[in-house]
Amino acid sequence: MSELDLPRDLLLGAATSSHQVEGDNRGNDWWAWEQRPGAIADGTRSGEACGWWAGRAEEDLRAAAALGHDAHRMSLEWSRLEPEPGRFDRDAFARYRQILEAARAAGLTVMVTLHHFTLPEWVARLGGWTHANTPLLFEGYAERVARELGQGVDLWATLNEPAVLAWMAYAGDRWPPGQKSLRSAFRAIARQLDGHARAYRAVHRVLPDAQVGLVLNMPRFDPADPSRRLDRWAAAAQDWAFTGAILHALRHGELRLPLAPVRRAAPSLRAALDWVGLNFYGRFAVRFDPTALDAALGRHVQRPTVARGDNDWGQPSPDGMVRQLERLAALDVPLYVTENGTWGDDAHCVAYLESHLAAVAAAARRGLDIRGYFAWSLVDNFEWAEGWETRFGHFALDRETQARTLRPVGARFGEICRARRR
């Protein structure tokens, strides 16, 4: 064990995602969405982002390794690799090979996510994740990526946060396509799970020994007043709709309400995980409110909380994170914390990091099979509908000059990473 009693073999690093850092991702649904007036809270666009596609990825990965990181989680942009149905771009594959080779040269174990929220425009026009063919299209994309890039990838993630995408893009109207339909949201989750199972098997067809997993966002939904039955009911309803139904499907190979109108077998989901990732930001205190028809009759009333405008990341809760890791342990596969972080003043960010890493260490001591921790995020990036004002980066980014400046939270994380090697 080392500082904070972290296991010495625990992978430590940071995470990024393609659209948020690469820049000029003009072929996906998000680029078009950003151009709509009022779509982004602060009025910005992703633009050149962090310049990764233009060559900045390599320097950021070297900087991470110099701090002491030994792993990095990144994603690939489907719209770059398959800009038209069935046409794959050799130059895009070559660029990703350069990035993966730079990570390997820096000594980083690489986790690659195949789909981090964005879809090629041609898939979005079909109906995105509500269309019956999208899981099949995703399977074909996954198999081609495994053939082209497999030698540079250590860990594979099929999808990032299927429930978040469904709620923001299909139940809500802040992400594309903004359908505002609960039926569409639950259909999108079910089809994403089908896509996951298909991609899992596609990667294994090409790379039999690959380690392939799925990344879930799992905030805690706790009753605001545990003594009130209606608060308990509202919290349980939100947890089932967002998390519980997905865990049931993965564990039992069965879709239940609200993911299917009637109980339906989904045997392909069983044994379709070599590991599972937890993205955790905070907990919600749920108070029953009969007027909250769009939120399972529950309002989030936790204070303090990390929020901006319409988006609430919840109340920091190291214990809540451990409780969610314990739930995932029932899937009987290795665990990774694939995103964890906050934004705000420096002292808050450092305290958040230390408390959540200490919780990971305590959970490992109790026997949970936790293999890695990835902080969100390596560098300030485009945070979807919030734009650039919610700055999670361990490195601050000057968007005008593209200069990076190490923040105290990044320096502290580097100290912890380096101390583990002593």
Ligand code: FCB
Given for the second form:
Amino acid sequence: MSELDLPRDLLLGAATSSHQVEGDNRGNDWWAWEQRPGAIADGTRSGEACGWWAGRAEEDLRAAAALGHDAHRMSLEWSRLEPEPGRFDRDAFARYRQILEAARAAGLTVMVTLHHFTLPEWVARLGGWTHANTPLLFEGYAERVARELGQGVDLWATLNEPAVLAWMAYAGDRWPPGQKSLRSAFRAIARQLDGHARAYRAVHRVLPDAQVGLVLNMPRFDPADPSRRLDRWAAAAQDWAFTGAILHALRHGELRLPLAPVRRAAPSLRAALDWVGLNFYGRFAVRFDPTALDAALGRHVQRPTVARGDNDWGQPSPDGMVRQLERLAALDVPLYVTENGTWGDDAHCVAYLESHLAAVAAAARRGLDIRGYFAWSLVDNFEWAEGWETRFGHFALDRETQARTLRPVGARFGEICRARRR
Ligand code: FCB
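For comparison with the form predicted on its own, produce the structure of the form predicted together with beta-D-fucopyranose (FCB).
Full assembly next; the chain just shown is listed first.
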């Protein structure tokens, strides 16, 4: 144990995703989406992003290791690796090999996510995650990646946040394809879970000892007034639609409403996890509102909250994070915090980091099997429909010059990482 009493063998590092950091990532649905006027709140685009593809990944990973990180979570871009159906790109595999080797040479344990929100345009054109073939296509891609890059990967994540993607891209209209259909959203979750189970097995076919998991975003949905039955009901309904139905499916191998119109067995979902990851940003206080028809009759009223425009990451809640880890423990596999972080002024970011790490430490002391914590994010990056204004980076990025400057939150995290090693 060390400062904050973090377990000595807890992996500590930061997380990034391909589209958000690589730059010039033209073959996916997001690149096309960003070009539409008004699609990105601050009028920006991903553009060169953080220049990872062009060569800057290595220096960022070395900078992370120099700070004391001993792990990194990154993602691979399906559209680069399989730019057309069944045609895999040798140069793209070679570039990822270089990046993975640089991470390893810097002493970082690497967690790789196979799909972090972006789809190759050719998959998007089929209908993305609502199309029946997409889970199979994803399985083929996963198997090829395991064969080509298996040696460089320590931990595999199949998908990032199926519910967030479904909500933003299929129920909503701010992410591609912007379908505005609840039916599509729940179908997209069910298909992603199928894709997860298939990719899980595909990676294991190639690498029997691989550690393959899934990353879930699980905000707390708490009743605004716990003594009001209608608030309790709306909070529980939101939680079920966003989280509970997915946990049920993974635990019991069964899809229930709203993931399937009638209860349906999905046995392949059982025993398809070697670990599970929690992305946690905050809590929502849910007030019953009969006009909130698309949100299970609940409105979010927590104050203060971390929000910008339409996007709300919720109220910081270290306790809420631990309660979600406790729920995940029912899946009986090791736990990781695969993303956690905030943006805003330095004092807020440092306090957020310290309070959440202290909560992880306390939970580990109580016996929760937590193996790692990844801060979102290593460097400011392209924050989807928000653009570049919500700066989550431990390093600030100057987009003109690509210069990085360590923020107090990054310096503090480095101190905590180094203290744990002594
Ligand atoms: C998570 C996403 C990640 C980033 C953070 C702020 O939902 O996984 O890509 O956008 O939020």
